[in-house]
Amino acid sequence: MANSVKESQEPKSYYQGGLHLLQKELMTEYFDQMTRAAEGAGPPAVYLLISGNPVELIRAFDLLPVFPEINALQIAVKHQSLPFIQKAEEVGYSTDNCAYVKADVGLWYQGGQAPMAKVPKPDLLLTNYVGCNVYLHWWEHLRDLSHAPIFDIDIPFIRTADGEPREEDITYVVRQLEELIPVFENISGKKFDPDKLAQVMEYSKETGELWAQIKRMTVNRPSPFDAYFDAVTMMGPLYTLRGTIEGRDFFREVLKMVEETRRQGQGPLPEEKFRLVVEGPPPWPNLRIFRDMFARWGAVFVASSYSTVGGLWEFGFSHDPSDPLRSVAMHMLKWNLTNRNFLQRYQQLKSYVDEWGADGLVIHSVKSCRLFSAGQGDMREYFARQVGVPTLLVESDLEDPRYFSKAQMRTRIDAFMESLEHHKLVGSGR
């Protein structure tokens, strides 16, 4: 059966050329800013994490946000992660440590020279602890290497049955943000300007609303873009440029492109045969190979949990310029994937399957990331047996290429897609 399937073809929808070109221009400028900062010609650098972060406060002081996660994945996408990982292992990191951490630490031992930029040393290490205690240790290690000051923002887990943060938890986070403001004043040499923060929040509000509109477009048949492989192209500007006019304008243009693609009845593949939902980060070192393994079957991912790792805008969140600190606190507490409990994650995936009309669920379990991989075996059983959704669980890594077996992965995916094809032929598909 697999031999009769056509090999992957280049997507024909015109949006991709414009989207990727615009994204490349913006990200190149962002990485150039990092290089200038590393050379002493840019603003002070603040290291922070993707999930539920207070980047708006950083932007309000004209500081440069630097994301070690993004640096690590960029290294992986460029197929250069293994030497950095091995360098970290040489100095004592275990093979089962988070591969993002190892790539980033290895980068430090290479003088901060990444393939896409020279990474500046931090003027502040800002930990927004959301969901994973590895973050705390990662930033502590960076502190030891850089001797930069560290500021921990403690984000309580959601502990209520309705999934809402307690009022005292919101106040607790807001108070920490208030304590962060004088730290930024000291680093930047600028006084806090509430009006500037409100403007930054307005840009974030518009950006999030545009992103939510774009994400909802995949409900259409055919989906005008792939909500996993194309969404990661958009996620770079979403995180690095949120709170800026450039970021807002990027998503205005993307929305126009995607709307035109939908109007023309086009999609990322010549023909959409299967609609899938995916859980977990991509295998960055083998992103194109992984995509082609599904594309050759005409499979498009119409929703992904990973595209919500930094924020859940399509589920109703919006930054509020009139109450910025509370709004940022809510983003960190409630409106990001990694601070959600398992029941909330299950419900999110189920809503994707139901509302987006998916034929199946794919779970990409990441060997070195306990945050995403813990409980995914139970997740597979729940969706396959209780919900009745054909579910595939595959394992590799988001950074370490040694854990990706092309032949084994293709065999698993082909068997799953053959099963979905059989379901459709006998009329038992969703």
Contents of the next structure:
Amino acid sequence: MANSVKESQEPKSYYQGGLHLLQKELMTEYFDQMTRAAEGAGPPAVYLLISGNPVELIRAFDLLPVFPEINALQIAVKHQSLPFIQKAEEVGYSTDNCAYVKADVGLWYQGGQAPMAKVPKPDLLLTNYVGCNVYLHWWEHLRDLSHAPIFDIDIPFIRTADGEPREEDITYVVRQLEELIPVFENISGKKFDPDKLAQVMEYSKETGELWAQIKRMTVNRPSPFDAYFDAVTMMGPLYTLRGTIEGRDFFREVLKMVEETRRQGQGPLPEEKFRLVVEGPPPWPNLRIFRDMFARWGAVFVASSYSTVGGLWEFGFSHDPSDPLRSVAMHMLKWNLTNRNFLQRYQQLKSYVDEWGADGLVIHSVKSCRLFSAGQGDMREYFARQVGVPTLLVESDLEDPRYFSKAQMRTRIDAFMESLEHHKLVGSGR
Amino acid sequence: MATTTSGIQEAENLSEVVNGLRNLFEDPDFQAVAEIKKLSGKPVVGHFPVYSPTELIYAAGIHPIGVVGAGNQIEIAHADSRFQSFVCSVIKSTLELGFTDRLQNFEGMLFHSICDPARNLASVFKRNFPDQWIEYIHFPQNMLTEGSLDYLESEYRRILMRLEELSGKKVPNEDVNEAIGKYNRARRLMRDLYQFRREHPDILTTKELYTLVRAGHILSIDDHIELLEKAKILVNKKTPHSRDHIKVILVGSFCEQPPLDLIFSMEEAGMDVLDDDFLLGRRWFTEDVPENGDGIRNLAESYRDRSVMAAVKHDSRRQKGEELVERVRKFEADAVIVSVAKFCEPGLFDYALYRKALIEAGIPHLFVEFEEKMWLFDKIQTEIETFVESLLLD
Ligand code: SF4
Ligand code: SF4
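Having looked at the form predicted alone, could you now put up the form predicted together with the partner chain?
Next comes the full complex, and the chain you just saw is listed first.
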């Protein structure tokens, strides 16, 4: 019962130490590379976005991928986002603009000095426009600030009844990738080496397959890790180091750890009482607090849509070293969450609820991110009324700490969990 | 001319014409649509802002109706449980039109890749109105590759095929070119009228010009052309009078529209609007789309190379801030009004670019945020009046 759980009892994930430490080591090295590049001692920096990112192409030229979204979220996790956001608001950005962009613009005005690294200026702004329209604005603004060259990769959205990209879409994207290669050659001063790309693609393929296996582990009872709070830890290396041997090795190691946890019948909490699916990005500025609000009920997230923005490997995608450009194109067009339409997302969440055996759905509606949130009221309606899954919608933000109301959040979550508990007791749960 | 616009040909002056038009589009029940439909026997497709290839809808034998939400004409009772408080009003009011059966006379709705809420709205329409024809166009955003032309051409062909399915009419290239010719004609007339207002803002007011353009969202293209031609004749009959107004360019209202009375009151506050981006979709091209050759290819090429810059279009060959500054200089405007719909992320982002460029260029500007559903806008009016006064005193 909730009342018997004390707030101070913060359950720790079983493998927390190992996984998080390993991740920290890798990410620290990555951030050090950024700092070195910012100080002029590193490879040219290519800015790109998370959704369906084509990091393989950047790795194939030994360029440094820089993800302003990762920088923004790191700043938020370190509780330092607000001054950066306010800086951007001072120069004309609205309270209603995506706060990732604002934190990043604020960072620009502060000379790129972030808590975890100094961020190098871009040598190329690569707009992988995969779903989010804000991406186009964001990079347009970075171009205005930095005067760096820009290359837009336009990815047609999934919009036809069969839920597939059209052949013309694929041709269009492949063509843009072909045109991107000389741009990379120019910036890196290196000739394109197909063998090198094939090698990167090999690592990437293996990494994706490992990640898919890891993600699939959460169908177990108990789930060996939390598919939201722990999955996000693995997302950093998945994007920054995909296509490298270090990245591949990290995921090999993680799979081993997760398998071991599962073998021992353990999970992130002492006892898994509820299995939940979650939609939407996490509230980075209050990650721990948010996690605790569920953990005290013994609730584990067994699947999350957010962990698939970078790619949908768990549903069968794998990079193909024998046809690299087409495979990168398919990754961006089809095999990620953000380029799929809203109703496809409903279906993805529904398959999580059904196949992962969830007791309920939590929708974290993020003000900043309308790509995710616009229309989530309709999603709630679909799940609560049509599918018949207990569904909770809570609102806050992924970057701006001003939109997290702790007391209110907790009351909503407690009420939801109480009703789930009641369902279970009277046997009317799913 | 259809009954909806009867009387226009006989009208003696522009204000008579304009006054008769307001209830044509300020009607959430779309009574005019029912009437047009009865007369023409054609199916109807609504198109959401901003830019929509109405030529294709028309060529397919379908009547295109511009659906720009419901202004302040309806109460949102259902749609606000689907789209959150931080989503702009036009998304919700458009959905509300559907929920309240006001789109009954529409066979379908067409949406475009302007922003994330509009895209999700297309999906929400699909789920909630499964019998409707719902389509979504992804416009290309890489303007540097020839691939984007091939892509957009194929996208238009796909949409045309879907329109053909709806109307049952097979559309030959001649019909597309004929449609382009008509829409070119209307756009040319609108460009002329914009030019006229720039030169004689005291003769052709923003209120009148706005109404003339907006009427085209409902009228058939033939009726709209007739209306614009009549207006051109009538403005030339009016006599000029001098007034002490500041000259402004207004940007940011390309999608959700401010309440009509707010638009009209800007002028009363002492501003001559030399250029604006109201209802931009119908005036998207800066010159004619070629009327010979492959119509669909020409439309695609025009999107890329003959279009107005807007917050919902990205073109790495161009700089939005610089272009605005150039336009201010070219038209010899005194100031810029950036008028953005509340929660409109594209518009709000562009404001930051504009602000920087305008400050660097030493051009005064005023930023105002509106909502279509506003009834009272004293605060904005006061801001505008104060701004006008401060410039007049300068
Ligand atoms: S709107 Fe969402 S996906 Fe887009 S940049 Fe902001 S947080 Fe990222
Ligand atoms: S007003 Fe702005 S946010 Fe709203 S639908 Fe239009 S472009 Fe999108």
